[in-house]
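In the form predicted on its own, a lone chain appears below as structure tokens.
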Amino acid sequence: MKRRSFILGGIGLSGALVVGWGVLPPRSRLGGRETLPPLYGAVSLNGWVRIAPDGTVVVAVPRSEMGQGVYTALPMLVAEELEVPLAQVRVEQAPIDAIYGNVAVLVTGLPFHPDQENGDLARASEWIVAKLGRELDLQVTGGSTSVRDAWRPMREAGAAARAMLIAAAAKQWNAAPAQCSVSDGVVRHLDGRKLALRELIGTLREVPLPGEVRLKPAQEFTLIGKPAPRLDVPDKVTGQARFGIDVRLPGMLFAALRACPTIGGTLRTVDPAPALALPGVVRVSTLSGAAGGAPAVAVVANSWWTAQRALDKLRIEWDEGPNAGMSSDWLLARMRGALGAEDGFTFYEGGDGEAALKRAVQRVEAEYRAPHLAHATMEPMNCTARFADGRLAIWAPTQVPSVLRHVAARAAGIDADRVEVNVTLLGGGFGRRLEVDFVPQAVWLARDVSPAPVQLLWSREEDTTHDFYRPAAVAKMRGGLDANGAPLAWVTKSVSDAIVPQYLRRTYPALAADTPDKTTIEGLFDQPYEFPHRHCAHVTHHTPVPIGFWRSVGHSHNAFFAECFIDEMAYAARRDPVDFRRRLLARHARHRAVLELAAAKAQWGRVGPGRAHGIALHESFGSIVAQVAEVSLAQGEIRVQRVVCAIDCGTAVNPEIVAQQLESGIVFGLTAALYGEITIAAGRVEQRNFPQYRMLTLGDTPRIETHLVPSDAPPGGVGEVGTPPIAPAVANAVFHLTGRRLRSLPLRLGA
């Protein structure tokens, strides 16, 4: 398949449509007053901003808060342009509407190498996909795109609201709008008069929405770029925050389930009598698989504990299905076989990599591996549903409310406009809550006990053994050096299953197609290192294991492959790893600045006895991150003592949140680097709970320092970018400490 055909085919538009529709102006994302209905005497100014009777500014946030800070960062964008203090802002979860669709998550999914981003094909593709995104109600929180997507529309919403406040005040004063301004949440006249927002409610109802609005230049920012307290913290500290598991409704019942333990297995028989004999048990239901979920048996009772105890009484007979003999070793052998036998799809080629390798004076070659990984969110999967009078109401911690509504409607057999979705706070997402397999289960149970609402909550064991796992992957890395030790060639081939086709089959089957998936090779084909000859290919190898998006997706393992191999090439060239990378970034000043800042702050190479430094640089989700890990050994185990992290994420809306997210990403990635592994035996996932799927403890967490490179570029992502570099930084440090190259995750010296 030609690359151009693949990209345009993925967009799914014919040439006629591109000409006829693509040239039209993009749809506005400002929305109207009706998009955000006024409540309790409030007045809506557009689809993002409402003024309450007491003068509070209500900001509709269309992204899910799962600890990453969107309930603070996104309102800051509105507050900056509206000229109100953040303390005057209250957050409200946005309804489902096309103006809230995540355009950036679609645009950033296009598979272009940085060298191609300014080409005609890239610009045309981005334009068309962005326009398409404005037509869809794809409300998704993922891809580290929340701030990137909101950067312009939410600032425009704030600026438009400011213009309306000025128009309303001018009308009340019978003054010229040019004589009025907004500052610190108050509208002021040049002569000293002022009006609080609550005093403008009546007049605001008569003011039309403005046309073009002026956005502040960066030098006028008073809020963006400065640390600000998180708006979601007080409710979390006082226990008033409502996560999915906290939902309580009148007459609510509770459900627990047990799904088929083998991948691809089915239910044969179940005798419900032993469970129904227990006091408080209402019903035993069998659930077929939907949205990728496994067949299951569920118990509905007056409490979750009663339902869970009743499950233990059931005599369930499973048909283990066609994958009963599957194991991790079998899967690895098949992937390694594909690595040697298939050419794969070429995502990027510059020069002639194979020819350059043949004439290289020195060749470096290595094979790297990464296992399946679970998400292990703090809050297990759950969903509350009420089905009554032909309508369905859902309460769920989800990253995809619009997808959830579609899947829930399909499960209930009703139109999507008869489904109400209430998004709660998420007790961790990491990509797991992009999935909606638990939603049809809750819908069917609600239908069984209608009109009573029912809350389905998975046990930790069900959550671990029925995840959509980070794909396992293998990669063959080859590099060439010339007679002076200078890099000549970079040739990679990787093998893994593909997430996007699987995800579409689960959620939108009509759109599913086995096209090349950028997430399989991101972090390998799109890094900025300036090798004269490059060739990056991927072999998609389908397996029965359910896979899904995992924090930083393909970057999570491809950064390990790439940055460890860069270190191997530096060692072969007898160059310092920092200097070797610096020479490969001659035309990339931003990357060099991040690399050099991390090295300087860590005092690169200056460590005490029994310790060593390792470095990794990686670009993902629009941000550049370098990390230096300081490593020691203790009783044969790797101990990470300190991590120094530098980042260029463009404009940092809230630097404190940036630092928090990098720390979070490092801890998440370090857990995976040192311990993370899902293994399969006899068609079953072997890990069931935290004793078998170990987490990094507070006592083992290193000291983490974060340094931001000042930048006036638009915001990049921060939620996932801290995760990819930590595994290679640690592995490289282990090599410098012990002389051993660890090329398989998790990192184990005894392996």
Given for the second form:
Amino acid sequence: MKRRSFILGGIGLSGALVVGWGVLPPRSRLGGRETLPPLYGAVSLNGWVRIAPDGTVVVAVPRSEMGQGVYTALPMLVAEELEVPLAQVRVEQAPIDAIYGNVAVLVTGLPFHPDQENGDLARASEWIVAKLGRELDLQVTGGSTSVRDAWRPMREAGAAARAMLIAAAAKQWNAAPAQCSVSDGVVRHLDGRKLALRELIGTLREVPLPGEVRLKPAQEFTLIGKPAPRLDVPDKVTGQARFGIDVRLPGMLFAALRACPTIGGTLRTVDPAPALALPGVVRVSTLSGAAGGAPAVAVVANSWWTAQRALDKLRIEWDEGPNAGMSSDWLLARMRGALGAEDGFTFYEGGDGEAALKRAVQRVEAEYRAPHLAHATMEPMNCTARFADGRLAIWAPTQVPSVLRHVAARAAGIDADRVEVNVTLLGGGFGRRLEVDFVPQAVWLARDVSPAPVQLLWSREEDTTHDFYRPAAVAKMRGGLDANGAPLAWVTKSVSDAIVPQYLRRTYPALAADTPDKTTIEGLFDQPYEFPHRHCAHVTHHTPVPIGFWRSVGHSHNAFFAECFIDEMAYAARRDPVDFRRRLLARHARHRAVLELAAAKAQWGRVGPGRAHGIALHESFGSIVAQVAEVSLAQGEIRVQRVVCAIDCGTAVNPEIVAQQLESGIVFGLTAALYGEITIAAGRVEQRNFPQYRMLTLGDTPRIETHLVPSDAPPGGVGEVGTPPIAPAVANAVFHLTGRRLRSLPLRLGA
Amino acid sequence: MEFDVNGRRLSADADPDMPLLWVLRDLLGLTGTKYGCGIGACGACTVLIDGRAVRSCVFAARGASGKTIRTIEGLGAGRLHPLQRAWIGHQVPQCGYCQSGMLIAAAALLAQNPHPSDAEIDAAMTNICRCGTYPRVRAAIHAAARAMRDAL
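Pass me the form predicted in complex with the partner chain as well; I've looked at the form predicted on its own already.
Below is the entire complex, every chain and molecule, led by the chain shown above.
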């Protein structure tokens, strides 16, 4: 397919989605007072801010807190403009409404090279998609977009609320608004009079929403850009934080399930009697599977352990279905076959890559591979539901409350406005909780035991074997150098399954279409390196394996392919890897600065005996990250001693959280680089629990230091960007140390 | 069965084989202790039994009855434990799900070894955290150890 037809296809898709768009009034994302219900004597000022009777500022946060700090960073945006200290702010999960739709997540999903961002086609597409995102109320936490999306609307909400505080105080004082200001959570008159927010509640009901607001320039920021303690931390050290599995409702029952172990298999028979004979067991249900979920047998009981033990008593006969012969080796062979046989879809072309390769004096070629990976959130999948009087209430750790509501309503056979969604804290997300496969399961169980609420919790084994895995991928990388060792060509062809079409089939089947998926090739086609000739294509190879968004998505493996291969080219050109990259970034000053900062802070190349440095540079989710890994060997295993990380993420709203997220992304990526591999045999996922799906522990963790490039640019993402560069940085260090080029993940010296 | 949890005597109609984790969570309503793996591999369910760190998902209720149990809810005994203060000071938690078990494991370590070295922390702290809080866990344990020594 040509690029143009793809874009037009995308617009056609939008046309189908925005039915009713014309009848909706154009509106900003400020919302009205009615967007937030004015509970308990509080007054709502707009869709994001409510003042409680005691003067506490309640900020509605439409994104899910899964460790990445949105329950702190987003309220900071409001508090900055509202001029209240963070200590006076409380977070509340926002309801589902169009003003909270995540526009950034759709815009960043467009398949444009960053250097093309100002093209007419790119701009037009962004405009349409942004419009679409607003009307779709796509309340999604993902793609490292939370701060990027909230950057304007939440500051505007704070500024609008501040104007209303001033208007209310001026009214009470019978003074001119220009004589009033807000600072430190108090409205002050020039003459020294003061009003606390709690004293303004009544008047605040009478002042109108302002027509326009002025946002502070960056040099006036007092909160943004400075480390602030996270608002969610105190409850997380005392056991008071409430995750999905901590929901407790009167009369609540507990459910455990066993899903078909073979991908694509179905339930043949089960005799419920042995489970029902156990004291405490209430019911055995069979679940057909929806939204990507596998068919399953569930037991409902008065404790989860009883339900789980009852499951063990059941003899379940499965029909293994069409994939009983599928294995990882077979899938790999098919992908390699496709790599040779198909041209794929060209996502980026500059110059003539093939011709340049032909005339190159030196050609470098390599094949790289990455396996399937599981998310392994610490909190296994779970969902609590109550179905009574035709209404459904859900409590779930989810990244997609609006998608969840849509799927839950479909499963229950009721309208979405009869579904109440309560988002709990998430015990990890990493993309797994963009899926809602566990929701219909909980809905059907709640229907079966109605009106009692039921909490469905998967065992770790179910969680590991029924994930939506990071796709396995293979890439053929080819590079060309001229007679002086200068880079001439960068030609890549990769093969993997595509996540977005699968995801749409699971959640919005009417929208599913086999369009090229940017996530397959992100991190390969959008490299900043200024090769005169570039060609980047991807072959989509459909498989029955459920695949999904895994922290940093396509970047997670494509950065490994790209940054290891750049290193290979540097060695072929007999250049220092930092210097080789720097020369390819003449027009990319931000990238160069990040690369140089990481190299300088790590004292690039200066290591003790038995150790080596490796470097990788990667842009993803609007931020540029470079990492230097210092590696040694211990008993034949790779040991990462130290990681120096530099980032340009534009404005760092809370630098402490940025540092946390980089540490987090590095540990997550290092776990995958050193150990991560999900394998399939006889159509089943072989790894079941942590002993087979190994995790990095404290003792394996390197020292990590992070350095921020100061910037006033709008914020970039930080939740995922630490993950992509670590695998190539470590692999490149291993090459420098041992002379062995490891081109397959996980990195194994014995292989 | 009777249980001594966080200084209170609580009774629950528990199967003696039921792991202590589920007695705490589903019968006694103490949800601070988490389920992660069910096989004692991840440490999210760690509690103190007579001062020793135990992975409660593989510890049968019958073995806990009559012993002193302490969970995250009772770690500070009415105020914050020095480890909890250090956890806040070093901004350790991210998603927070594993942190109850992490804190309890650290409390057991410091009770046995008030001044652990990095290597001793590495050896004792085998809990799994997917958010990668490990560097801050290590720093916070050192800080709590210092604070506890200074308080003596």
